[in-house]
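Coming up is one lone chain in structure tokens, specifically the form predicted on its own.
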Amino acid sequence: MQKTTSLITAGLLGLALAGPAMAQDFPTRGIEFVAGYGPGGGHDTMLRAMAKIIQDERIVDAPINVVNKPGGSSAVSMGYLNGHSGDGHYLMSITSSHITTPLTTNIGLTFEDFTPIARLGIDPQLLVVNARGPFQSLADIVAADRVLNVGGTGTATIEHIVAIQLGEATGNSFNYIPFQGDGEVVTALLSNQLDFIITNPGPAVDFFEAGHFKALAISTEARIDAFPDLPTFQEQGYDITLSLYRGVTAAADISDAARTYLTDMVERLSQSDAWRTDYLERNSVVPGFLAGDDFSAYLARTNEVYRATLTDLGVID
């Protein structure tokens, strides 16, 4: 009996000792941060800021390497991550293209084929005019007696969708003109080729400071610290709250341990002062951390908004 008891005790002790070891099974090597666009873009900028702060502040000890897999509006990076199903050592940056690319192209993947980790912030959309132009308020835009020209980056992008939502909400007709990049958009507004633009804060900040541009509305649910005097669309009677999210996702079918590790890592990152000052404030990104089921539900809601609008546009059936 004593021998049996000793064996049981030894077994329990072995399990107890094995627990921490098992908990440390992830990660077994470095973590790869995957950017779906080239160096210097928004995805790359966010991931490199994340990697630096995580390592500088020793949030985790695992080495982190940022790689770029550009192409197909994130289709290439989605295919790359999908090829590592079950492996939690990969973390990919995602924005609206994570939803729109599967909706508008036949890549055989959707946002549901991955493991959502967290939303780290949002880029709100601003309605911006030339400060020396005739429109000094959103009411002026709504009261215009002609079709106004509005610019944004690309067709079926978040800028395009916000312009459509504004037209539907106000009953106005807008002529949306797509450009290849933010630089072309702001140049067109500066030279009065456009009546207004829809843009995130980043490309317009310098023009605000120089007095060339003026923002008339923002797409957040409440005013933000960066623009405390700028009213929301909602305040002005129009239910437009669509913003560009910035988040991260992992491959499908990763272990619970990997998902917990990655979620904890980015949550601790989001709580650091360095993240606030060196990334969010520097890039005019609004804090907005969501993880777990909350982030999954957010992606599902966003997917339905994009699907409905793209269908209305005739981009998808």
Contents of the next structure:
Amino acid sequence: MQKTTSLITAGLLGLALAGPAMAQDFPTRGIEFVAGYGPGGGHDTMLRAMAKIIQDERIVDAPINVVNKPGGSSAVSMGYLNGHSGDGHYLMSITSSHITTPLTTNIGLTFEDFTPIARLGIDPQLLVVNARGPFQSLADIVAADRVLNVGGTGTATIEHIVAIQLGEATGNSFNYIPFQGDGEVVTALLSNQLDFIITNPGPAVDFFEAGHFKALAISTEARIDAFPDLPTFQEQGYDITLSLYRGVTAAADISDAARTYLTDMVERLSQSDAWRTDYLERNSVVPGFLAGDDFSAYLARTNEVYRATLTDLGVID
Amino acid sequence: MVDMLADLSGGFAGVLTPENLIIIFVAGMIGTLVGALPGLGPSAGIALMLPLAFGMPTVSGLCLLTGVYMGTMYGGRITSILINTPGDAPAIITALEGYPLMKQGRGGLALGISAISSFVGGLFGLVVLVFFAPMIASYAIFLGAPEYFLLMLLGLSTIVLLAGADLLKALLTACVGVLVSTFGSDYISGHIRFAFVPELIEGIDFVAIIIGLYGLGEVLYNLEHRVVLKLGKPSFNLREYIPGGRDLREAAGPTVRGSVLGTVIGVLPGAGATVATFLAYALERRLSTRPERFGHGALPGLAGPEASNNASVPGALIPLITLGIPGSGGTAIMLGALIMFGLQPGPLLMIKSGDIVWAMIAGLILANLFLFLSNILLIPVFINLLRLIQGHLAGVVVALCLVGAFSLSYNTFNIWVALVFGVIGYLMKKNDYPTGPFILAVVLAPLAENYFRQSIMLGQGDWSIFIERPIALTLLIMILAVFTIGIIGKQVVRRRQTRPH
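Target state, the form predicted together with its partner chain; input state, the form predicted on its own:
Up next: the whole complex, starting with the chain shown before.
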């Protein structure tokens, strides 16, 4: 039945693929890692690091090739993967845009049109202030007697949602200003144009060491190894636990053999030392492996958070 | 000062191995080739070399990447001059003045002058990078959204100077340019505008527009008018291609001014290099005693922007190596590369991994020298190559443009964009609408818009943010000056012309 469905879907799309390649002996050829953004970006570097470690550590024998399908905030790569429904030889990196692009556009595909394989890690969100500024604790920020300027990357992004949730939790009103890219946010805080920023650790970590910045709270459920002295929002009485996920998904309707193979491959990858040292630590990503149905459920919850926020902001109806 | 020289000589000690010298030389050549192909710019060149670089020791890998980066800046001018097809936004001005020279049979001179000003610009930028990088970075961070907005506005105000005879036509094309630039997602509001197909969610790639407007538009126009380039007889005598003393003297002032402008503005993120070339052009045109020659192959209009273009490469590296903040598309990919090499870009990069950074800078200095020499030596090759394919030039240019458009994101969508703008470019040229204001608006308008909204948000609705900050106020006064001088200047010219009747 499943095979029939996939054949119909493929036929409707005018792409006569799928079907026959779905025997038990998976894989029958190399595996293609699909990056929805150009070379050098977050998706691309994660997939290349994965490919290198999988091959160096001989996790699987199948050759792996990373291809870039940039465009349309990952819409182009989603269309590409959708064109290979039923074929397990494609693995695509996903992060928030996998949820937000379908919500804000009419591409007609959602995360449910794919086979989520696993979450590989999370980028927790930090509340960061300039070390020489007037705010030295979350309590200082809550007690501020004016509207504070908060910076983050883009609108309706994880940074923005954390800022909104913080405002709701503390009863303060914050003036959120979207920037294009981490670099601009960091610069604006460095020169005191902002009162605080919400950011993932990557762009800020060196500034902590140099003494320029100070982190006041982190959005994980418990403190993390990289910042043992940094209290969570929850510890300080504000229930904010939101992080950006980094994961991988496969095409729809792939065989059970392919799904098991891909899940097993990324699970063994996530347990390797090389992955921890060469990818996670270098990019300040926190481990957070979550596979199969757990990952699907996580995506569904994340989808609801984004949908509610985007609706509140008036971006979607 | 002495410390920096000591660090730099340490850097040279790290770089000067036979393998590294070969890598830098080859990287420069690859960069020149990549930059010469329309559509492939610094970002694509660096990205293509990434897998290769990671197989190398850190210093060699970084030399490969920066060599390619520098090389693309030399390469960008070649297709601009030879076939009027800029590979990237900073090369547009080069086409504006270089291609007319080519049509007059002085293409060799254009390539020679632009190679020299590129070299001087790059060298100036590097000297500033070596001695003043930390100081410049510490000031640059105090520029915020209000200053960036006004800088973009200053760039846009050069439309008045690029306008040619008819200011109304220029403003009209600029308005259409603004409209074209609004396609795609708006990161400030989160809304997506005019995304009729998914490829438009991120907007129209302006490089595809440039390829169509200039490359394809020119081909269509030339086919109709049967334009033949004056290429003369084949000649490999290098002496014929080396610019004479008079030409060099004419280019000297603009080169120096362009170098300073490129270094200062190249430091700023976003459209630094593009704004720098347009401002350098506007400046030379304003200073020129014979502004009527601009647009018909004026050497100062070629030398100034070319110098600023190359000076912006080291300029863009300043925020990257001192703060870990990328100042351009190319350096954004370099940032990813530094992380993959296990370095931590940020304020401590120079302290923790100073030896590697200084070796990289030494590699850049060598790359600039190699590129200068090879680009001078290659001029006869380029000119004669063009002579060889002259009979089929239209076909070759169309092929290059289509491949270039395809390679922007490896799909056919951008080919259609280039074709559509090819027809538009042809119609604009036929009906005497200037393309400069159009493309300037496409590149700068979205940046101006976003910085403007950010400024107002930072000021929490208060407009005084534009006049309370000293640098912002200075920029505001400069914009007003450009407008008044531009418009009054045109009136004066018109009066003078009409008086005899």
